[in-house]
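Take a look at this single chain, the form predicted on its own, given in structure tokens.
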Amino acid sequence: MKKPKIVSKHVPVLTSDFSSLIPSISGIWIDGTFGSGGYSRVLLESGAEKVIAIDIDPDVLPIAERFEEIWPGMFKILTGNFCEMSELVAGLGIRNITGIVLDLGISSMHVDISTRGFSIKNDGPLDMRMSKEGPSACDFINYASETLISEVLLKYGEERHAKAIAKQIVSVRSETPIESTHQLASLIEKVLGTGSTLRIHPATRSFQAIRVAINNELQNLIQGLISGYHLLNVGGLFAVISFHSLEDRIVKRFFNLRTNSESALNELKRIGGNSEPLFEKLNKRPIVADAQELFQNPRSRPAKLRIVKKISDGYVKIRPESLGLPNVSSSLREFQCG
């Protein structure tokens, strides 16, 4: 009987490049960011013996349940954050992991559903929580100090006008709460203007910064990379698709790590520690979308794919800031849901 098709508006990026770099897929894989299941589907249709999917978003469960119906015994969904993948997978009693894929960032289902609060164009409540639990973007915008808001916009969004935006946020919220995405986007638009030279909406960097900060995405990424390294068999593959410079910098530096040294990063050309690398790169430069994919899916433009093979076991001890994690005030933790 023909397997029913799973319909999803989300188009996973760089899947053809992923498949060309890994033409023979087998064994047990972890899809640490299930979303709409794009990469899980690729893995299952390409020969994976089993896919263990992880996602913290409860809205993905109906899609995951369809996968379990179509691929009984071959697909398993676990609720949680991929930074905890070692603990989550340990509960299944599975040890031999052949590969891991992390498709970072937010999916179309997050952006297109206005009630999730990620969209700049579609008005909705100022939420942005991946887990739908804990403090929201609304809490951060209305109760964080001007200094902390400015710090987050600058360090997580690389927004040059962070101070001016933070000052305006505090001024506006003193008169009326900022509770919707349209309110916040319009406020930022007034501060920065809407010149014809702008390639993106003026609020894009600020929205990214707030989302990354409240979901603790960068710290979770570092923990997920370390956890994934320890889970993988020697010879196992680790693929990561990143969507902004802060993510990609962390991934790049981690994949350049050498064992037994906090500071021995190839990129920084520091000396010390064991010279045996952790990984072998399948692609020396990150893969980006070609013209055809950009035409079919404009959201693929910022995506970068890096794939490495684990070639040694070792204990990884690394200071997060050496991988590029911004140093932000500890008061942010009060507003993080992840």
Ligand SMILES: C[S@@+](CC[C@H](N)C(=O)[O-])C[C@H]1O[C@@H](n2cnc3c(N)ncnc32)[C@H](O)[C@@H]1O
Contents of the next structure:
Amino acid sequence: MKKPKIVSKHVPVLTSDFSSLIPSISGIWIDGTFGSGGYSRVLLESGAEKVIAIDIDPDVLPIAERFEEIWPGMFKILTGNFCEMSELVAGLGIRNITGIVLDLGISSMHVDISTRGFSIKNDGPLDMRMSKEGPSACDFINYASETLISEVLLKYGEERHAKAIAKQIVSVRSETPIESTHQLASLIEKVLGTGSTLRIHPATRSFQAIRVAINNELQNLIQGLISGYHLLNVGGLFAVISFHSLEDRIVKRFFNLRTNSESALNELKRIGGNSEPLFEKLNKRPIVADAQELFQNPRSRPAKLRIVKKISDGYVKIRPESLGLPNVSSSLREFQCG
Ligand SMILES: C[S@@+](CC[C@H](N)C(=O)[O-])C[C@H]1O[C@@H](n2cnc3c(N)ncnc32)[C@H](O)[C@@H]1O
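Which structure goes with the form predicted together with the named molecule, now that we have seen the form predicted on its own?
Let us now look at the entire complex, which starts with that chain.
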């Protein structure tokens, strides 16, 4: 019998490249970023015995429930953070993980539903919390110090005008709270100008930075990579789709790691020894969208897919900065959710 189609607005990216790099899918997979299930669907339709899906956003549950109906016993959804995937999966008593996929960031549903507060285009409350819990973007923008706002915009958004934007935020909020996405976007637009040469909205980098900061996205990514590495069988596959250079740098460096801690690695290098790589690459260069996918789904433009195979079971102890995690003041902690 033909499986019924699930209607969703999020178009998953690079799924055909994923499928052609992994022609025979089997065993138990983790989809650590379920969203509307594009990757879970590909896995279930291509031979996975079981998919354990994780998403930090409780709003994906109605879609996941449909998956549980369509693939009874083969699909399980867990609400949680993929940085704790080992613990979440251990709670199910499942071992022998054959593959993990992480399709990072936010989904189209986050952007399209204005009340979630991620959208520059559709006005909504300044929220941006994927988990719907903890401090929001509004708390950060209205209560963080000018220095912290500037640091976040610069380091998480690579926004060159971070200082000027932070100064304007602090000046405006002393008169009136900044509570909506349009208020913030137009404030930034006033500082930077609309510049007809800009391909993206002038507030895009700042919105990305604030979202990454309050959802603790980069630290979660590092913990998720470590947790996933420990969970995977030797021979298992780890696929990650990243959407900006900060994420991709972390993924690339992690996939290039070797066994032993960094200090041990340096010691070994000094005495001319060697250590084993953790992974073998399936694709030497990251996969990006081709012209057809770019045309059909412009959101795929920044996406990069890297897939590796775990080849050794080692001890991973790393300093997050060595993977490229920007060093941001610890006072950010009080504004992070999830
Ligand atoms: C780009 S979307 C994934 C789209 C999905 N692959 C699809 O085809 O529909 C990213 C999803 O991951 C979730 N997410 C982001 N960070 C997460 C984290 N640390 N732990 C669990 N879920 C996370 C978001 O809530 C969002 O639903």
